[in-house]
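Just the one chain here, the form predicted alone, laid out as structure tokens.
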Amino acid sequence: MLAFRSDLARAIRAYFHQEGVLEVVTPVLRDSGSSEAHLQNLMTNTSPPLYLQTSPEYAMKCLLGAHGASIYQICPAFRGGETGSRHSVEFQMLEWYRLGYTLTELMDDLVSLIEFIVEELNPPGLEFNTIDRVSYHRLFEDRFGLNPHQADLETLKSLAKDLDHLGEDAGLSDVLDALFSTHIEPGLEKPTIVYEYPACQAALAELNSTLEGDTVADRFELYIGGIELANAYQELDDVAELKKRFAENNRLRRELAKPEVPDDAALIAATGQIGQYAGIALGIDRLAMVLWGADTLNEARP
């Protein structure tokens, strides 16, 4: 396992080294970190206290900001209360962000990274040949009927009746979320990217219109066996949205009475001056399990 870790290292910065994207190192420890309302922040016991970063995303996007060259990080990730199989407080994390890049741009980048690894590697745990695109709206629809993007929250609320965890006060987004994760991503065992996110989903990502009409979230997800492995953003890069949007993830944390973020400063100044680019998040421990065939993160670990 310590060499196959070693290797699939080897491979990631082989592919991007032949694309000439530069590989950036960012501080693990910032004055901000995720305002995310389902992000548990980690942090120093000091005055003033420091972050540990749940993704190198702001510190990277400030770099674009200031050198404007596509970048790859490979670096650890701090998520409180993330613990199980396939889950872990701190992980091993690959992001990166290509300027001008559209978002089915980034699509095809990604599937040739896992085509060059799957090659260089020639892993034990997947037999790899395409991976599919789909639209969430295609899955939900064939899943349950109904339009993600138009179906009200008490609809949806019926139909999650029997999830337990859900309780009464649930919003939109986690009532979808639920519903997602517990009754199609299960069956996603073969690599395949789901697009079109629901708009309420859209985090850092630009809004979208489809050729039905509905406003969606610009940003996709890569599962393989059942298994979240990236999450990828069209990015945002206009200020007034994005301090709008770090304003509804606070008031999201007041409500869950969860501490609120500050502003990150940096990000903010940054915006606006970056342009057209895409960026993704993939989870390299979980990369590995998939590829070694291993059930769990430990096993995928040195």
Given for the second form:
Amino acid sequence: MLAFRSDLARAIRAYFHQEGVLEVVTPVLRDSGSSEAHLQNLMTNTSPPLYLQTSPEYAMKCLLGAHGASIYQICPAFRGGETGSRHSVEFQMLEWYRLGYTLTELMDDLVSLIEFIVEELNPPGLEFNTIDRVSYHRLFEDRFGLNPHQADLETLKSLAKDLDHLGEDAGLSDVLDALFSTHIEPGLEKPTIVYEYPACQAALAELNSTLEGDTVADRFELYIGGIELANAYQELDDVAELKKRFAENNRLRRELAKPEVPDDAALIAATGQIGQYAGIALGIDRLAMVLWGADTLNEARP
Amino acid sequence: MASYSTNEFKSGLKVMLEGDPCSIVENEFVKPGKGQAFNRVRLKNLKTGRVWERTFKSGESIEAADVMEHDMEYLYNDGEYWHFMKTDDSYEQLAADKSAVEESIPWLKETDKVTVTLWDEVPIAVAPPNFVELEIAETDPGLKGDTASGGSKPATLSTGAVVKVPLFLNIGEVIRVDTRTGEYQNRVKQ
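Same protein, different form: I have the form predicted alone, so give me the form predicted together with the partner chain.
Everything in the complex follows now, all chains and molecules, and the chain you saw is the first one.
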């Protein structure tokens, strides 16, 4: 496994070198963290505290804004309270940003990367032919017979009766996530890209309209073996909208009695001058697990 | 009252659910990237043996169940209660009512070692050994030499359990049975 992980890292670097994407290193510590309500920031015991990154997203966006280049990074990320067979408080992430890319171009890029890795490593755990692409809407409709972008909260809750953790106060995003992760995700055995997420799960992705006229998040995820491996956005480059998203995150944090997180001033300053770009984060430990055919994250971490 | 948070959940942990003591069979942490985390848990109700599936919000706490398991020897049945004795040199005895032993009755043989589950000091379940050796009390006469035809017939054992056995076995012979499946394993030479 030690040699396999080394080969994997080398293959990733070789791919991006060939593509002319620059490898960068950004600080792991930052003076603000992620305001996403369901991410728990780990912080230092200094005054004021520093935040350990939940992903290198903000730092990389600032760097990309300053230098105008497509970049990638392999780094540790930290998320408090996440421990399980597929979760670890500290994990290794591959994150990259492509200037000028549409989300569809980034999908092609991701497929090329996975093909390149499989070609290089000939991994024991993954029989690889092709990566399917399917919309969130299609998967939801095939499983539950309704359009997730139009269904009201009560209807969705009635589908989630067996999920006891969803209380009276469960919001739209929580119910959609719970339904997706218990009824749809486990079935995504073959490599699959799922695109057009519900607008309430946009995080820092642009919003867009589907052919059916629904507003959706311009976001996609990669699943292999029923496991979520990567998450990508058509990145938001609109200061007003970014501030609105931060404010909404902190409003939800107050509602959930979680500590608020200061807005990331550097990201706000960098936003608005970048133009079109797309970015993606991929869990390397999980990728190694799937490629190796391991059942738990720990088996893939020597 | 002691309680456990979902991040302490692991298989074998004893907790209270809907007023009944349960043992956690399986615990899975689920968290979509930026979504709400929850734990998907399978729990065995220790009173009924039924397995429940539940989801808990991560960080939620539930009450611990005061459940102890003791290795004991089965002594006798007085018609109303089943009596057991601890095998830890204390020779302490206790009596279990029918609801606690019900499922194990067909496998309980005097002097056999069993596991008794106590909830708040009261026996709620008795688990027989995985394999027991019992005598055949009643069955059709054996077919001599028929050891390979693969046919079977019902046999009533000394405890009252009815098990499918190969055709060659006779009354008075002792057989080994897997109590988890109720299946015949082999004949035991006396």
